[in-house]
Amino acid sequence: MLHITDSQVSELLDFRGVTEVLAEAFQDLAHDKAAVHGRQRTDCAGMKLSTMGGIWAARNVAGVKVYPTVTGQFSFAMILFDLSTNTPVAVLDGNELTRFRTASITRMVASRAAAPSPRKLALFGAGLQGRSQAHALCEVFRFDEICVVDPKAEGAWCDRLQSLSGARVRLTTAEKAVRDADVVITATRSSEPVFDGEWLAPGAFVAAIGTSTPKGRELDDTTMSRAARIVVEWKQQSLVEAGEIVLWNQRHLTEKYVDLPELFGGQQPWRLEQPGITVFKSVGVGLADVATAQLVLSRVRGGWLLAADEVTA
């Protein structure tokens, strides 16, 4: 088996080919040429085991992600099968593929389901997911102004982005930040909702991306309230494990939901007939991983890697 390292994993992948991959992926799981292989956890001592993946049949490709979680802290990698010749063909260093995968499936969606040359970015954390996601938005949206909440975020990281995508990047509140914002992005480690929902424009886009579990939230009651639609990737996971949802249907019963397997399948439109907030709650979902890693291996494979930094067989 190969083994393709993160460093390597970054020079192979943007955002674009990415987004591209994840969009053909969850176009054939509409059509019953890809399933997803459901996370599971294992709990121990404090520590965790999980395990996501997919078969992508119309590729022949199948795949499982497996991370520990050790003091908040994750670790992952991939190991990807052949399924012409039912054998393993590589295994990858997950982290990268996992920050690649994440910030390009909200450029997917936001790309469709998002109100058309959005403005103003609202973005909640500047880590590596957060500097992720705004660079993917950047490359497809031209903001005129992005607000930055985070108390930790680096000035320089501000500068470079706005150098990059050309709008005016600053640090501010919570509510400056979403007041007026066409596009809000919450990537932080919170449990607790990050801003009031009473603050979101009418037609305002959100993407949640910070938690998986369903004792922590990111967005509050009156967020999910106010939403005329609740994107989640994969209704059979995400209705157990996001808490924005999971917590909110102690109190409340939807049918606001929709999945990406109806969206690409057509049943129903990316956009709203009338304006309205359109939340995207994503946890992540095993098929994306296994789309991703298909598309590192095929540029393997490909010559895409400098030869002095050749994969390890």
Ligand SMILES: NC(=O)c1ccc[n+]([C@@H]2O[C@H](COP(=O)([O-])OP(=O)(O)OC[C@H]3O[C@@H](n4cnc5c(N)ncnc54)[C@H](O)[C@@H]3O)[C@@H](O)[C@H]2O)c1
Second form
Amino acid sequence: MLHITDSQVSELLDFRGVTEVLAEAFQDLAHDKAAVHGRQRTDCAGMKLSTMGGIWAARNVAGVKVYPTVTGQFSFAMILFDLSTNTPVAVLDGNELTRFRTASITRMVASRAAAPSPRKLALFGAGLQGRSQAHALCEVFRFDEICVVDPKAEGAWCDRLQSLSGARVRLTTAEKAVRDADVVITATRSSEPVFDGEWLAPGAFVAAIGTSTPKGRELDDTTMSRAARIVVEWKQQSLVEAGEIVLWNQRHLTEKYVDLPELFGGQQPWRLEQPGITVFKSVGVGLADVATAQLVLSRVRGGWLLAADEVTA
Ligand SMILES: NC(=O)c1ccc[n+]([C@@H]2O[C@H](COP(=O)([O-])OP(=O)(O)OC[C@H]3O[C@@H](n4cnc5c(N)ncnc54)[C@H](O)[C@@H]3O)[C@@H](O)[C@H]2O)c1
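Now that you have shown the form predicted alone, what about the form predicted in complex with this ligand?
Below: every chain and molecule of the assembly, starting with the one above.
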């Protein structure tokens, strides 16, 4: 079995490639050629063990990602099976894989569901995930302005983002960031709402990716109530895991929810005729990990790695 390290995963992946493979996997999920293995969590003495995965029958692969959570920090690993031979084929370190697939799923949804040509991005949380969210989006959107809200954001990273994106990047307050923003990303570890939904522009696209437990939320009730629609990855998991939904006082407004199988299956349009606020709430689903791991493996087999980085068995 191959062991593919985080640094090899990072060398092999790009946001565009991952976004494309995710779209193919969710398209197959919509047509019963893939299935999600929902997250299982086990708690003991303040630590957690979680598993999530999926079967991508159309590509003959299945896999599971497993990760402990200790003092709030994750450590991801993934095992991938070839279903044509029914054998395990690779173990992948899962930290880079998770970073790429989380940013790419936001990009996949934003490029289909957000109003075209957004000019202003508000980013809450410039940690590992938040920085990747910004980089993935700046490859598809030409922002004029990026407002970063994070007391710990690094000025050097803001400067780098400014030169990469061509946008004016500045650190600012929550309200200044959200007012007039076309796209708002929350990628913090906060369990309390990070802005007031009254500040949102009428056609804003909001992606909340930062918490996946029912006890915490980055978005307030106002944001959820003002949203014309709430996009989730996969209802079966998202509606019970997302604190934004579980803690929302109007969570029973079921007509607002739409998930990726419904969108890729054509049962629902990506954009509404009467545009309003769109919320994308991401908790992370295992099929995205399987699809991303499959892309890594196919690139290893296709000789994409530098010779010095050969994968060991
Ligand atoms: N949706 C998914 O699939 C998925 C996948 C991986 C991680 N996550 C989640 O993403 C979150 C961020 O992960 P990370 O690895 O980037 O964490 P990180 O610790 O590297 O970064 C979090 C950043 O948020 C900032 N922050 C905290 N509270 C804030 C607030 N109220 N306003 C603005 N900024 C604030 C912190 O200063 C920090 O820089 C975690 O909660 C993690 O569970 C989600």
